[in-house]
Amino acid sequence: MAGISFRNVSKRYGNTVAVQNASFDIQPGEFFCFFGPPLSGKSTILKLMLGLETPDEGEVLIDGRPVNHISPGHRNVAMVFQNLALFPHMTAAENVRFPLVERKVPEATIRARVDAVAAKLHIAHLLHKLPAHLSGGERQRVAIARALVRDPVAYLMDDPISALDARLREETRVELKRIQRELGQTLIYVTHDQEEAMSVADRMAILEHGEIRQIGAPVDIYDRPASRYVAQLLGAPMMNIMAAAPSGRPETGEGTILLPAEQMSGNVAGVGIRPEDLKVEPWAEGHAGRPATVYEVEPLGGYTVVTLDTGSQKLRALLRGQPDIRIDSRVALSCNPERVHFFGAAGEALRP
């Protein structure tokens, strides 16, 4: 296994900046995830690691050694592409075996590795089939197996389970995390699915327009986002953001949430409250502030999403179970002040 580092790496395609001045260190044996919306630079970073693209500026290092001018074949990293790239004329077994056959690995070793990986990914019964006779999810697992069967310094995976259905995707990401832990290998994973990123990564990098906005453990980033962009990118439903008022009351039109005045400094331009931290209670005389109105209720089994109309904007609350909340009823809003996030005029996180 090996670590991978970028030192002030930039990559442009004409006037489009795909990666801008990226610097980071991925530790040996780490499960590291790049997360961001489409066109944020995630896949380009993988291609720069693999050697399919060359940086315009900066340096890519594998195991501390610069590899800018080393071909992909000599970098010894395994890649699972988003489009899978299986050989259509080969069976699943032949596709999985191919990297080892090309490296002239002994046949007994090839059989043992293929059997072991096929068992871990539950594809042993599919090995005799051609890719055309496999479902999208089955092809995805064959592509992952082809990468896992090798002994590279790192595994790179570009949205590898996006074609699977929800239940199989959940099972596969658990298996990937377990396999990576057992192998002890460096695994670098790209996804636009926040649930995947949060659940599998030891650390993750948040990207926006080719720039890295924050790096850290998923829970740390979720609890302490560096900016409004990061705060709203992680979390479903996304964080509620309200304008700050000098009175210490986030401006929400007809509904108000009171916060201690000492938390509201002159630099605070926005106040963020995650839906799970927003408390909703039936309105009664004596409540401070003004009521909000229940706009919509979405019961989802174990929890319920409630949309609240405050007059000037709509807020969303995530409540446990299936509370008795009716549309058009008036409610009081509150939250734990320690769970509130504050942002400056440029969207930067503040720590009042």
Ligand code: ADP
Given for the second form:
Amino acid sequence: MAGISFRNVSKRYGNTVAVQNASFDIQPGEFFCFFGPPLSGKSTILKLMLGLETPDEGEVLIDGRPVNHISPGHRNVAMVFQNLALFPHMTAAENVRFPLVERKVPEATIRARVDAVAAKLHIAHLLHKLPAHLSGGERQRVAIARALVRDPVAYLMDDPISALDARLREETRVELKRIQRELGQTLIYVTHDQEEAMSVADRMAILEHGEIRQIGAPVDIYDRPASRYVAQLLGAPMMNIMAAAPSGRPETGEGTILLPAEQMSGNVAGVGIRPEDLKVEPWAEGHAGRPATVYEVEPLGGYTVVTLDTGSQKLRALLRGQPDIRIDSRVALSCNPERVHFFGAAGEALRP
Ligand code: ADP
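Any chance you could show the form predicted in complex with the named molecule after that form predicted alone?
Every chain and every other molecule in the complex is listed next, the one we just looked at coming first.
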């Protein structure tokens, strides 16, 4: 088990900057996610860890040792393949032993390693089965067992479950988190799915155009995003952002969402409110909240997403259950001032 660190690592392909000045320390045993939109540099970071690419600048360290000039075969970092692909014509046992057979490891050693790994992952009773006869979670355990037989210092996964259907993805996600905790091994995971990143990671790094914008525990980043970009990348529906009027109050059309004046400095260019923090009440004369019209209602069963038209923009609210809200009705919007986010002109978060 090892930690992996980058020190000011950059990687370019011709004129394309794939990774720019990246620095981080992944702790041994940590479940660490790289999250960002497509082409933000996530896969390149994994390739730099594996040794499939060499940095143009900076240093990659595994377990504190510089590895820039160490070949992939000598880094002992395992890649668990996309979609957890197993060879369909081989039993689980044959799949798991494959990396050792390939390396011409003696048969007795292979048997001992496969038995040990199968016990660790609780799959001994599945070893005789073909992948088609395993559940999603079981397939995942077998795929991880196949990586584990090599006894790597860390595991990397590049968007491993994005191609699975939604239900299988949920099952696989839970299983993966559980396995990582049981094994206590360093797991480095790439995803472009915010819900997945939030749900599995101990900590995550958020990427934009090859640059790391924020590193932290998912809920800390969610509650204290460093920028508007990060704020809107996490959470669904995404955070509402209102322009701040020159007076320092959010742009309103008519009425305002009440905020204590001391929170509004002249630097505020954007005011952010997460959909679950927006309070929607029936309109009543004299209500202090901001008036709006209900534009559309999306009942999701446990939650309802309501789109509200304030006259100047549309805001979205996430309400519990199935509230009785009619389209085109007048409502008043308000928000707990402590849950409001402020952003400067460059999108940087401003802390009151
Ligand atoms: P992600 O994994 O977030 O989708 P990548 O790391 O694959 O992003 O890509 C980051 C940037 O580097 C993109 O602009 C991509 O086009 C470019 N890139 C990645 N690999 C190569 C390559 N082998 N040759 C040229 N450009 C590449």
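Remember, it's a predicted structure, so these values are computed and weren't measured experimentally. Positions refer to the first chain, counted from 1. Between two forms, the rigid core is the largest collection of C-alphas that superpose within 1.5 Å.
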TODO: Look at residue 113 and decide if its Cα position differs by 2 Å or more between the two forms after superposing on the rigid core.
DONE: yes
TODO: For residue 289, decide whether the Cα shift between the two forms is 2 Å or greater, given a superposition on the rigid core.
DONE: yes
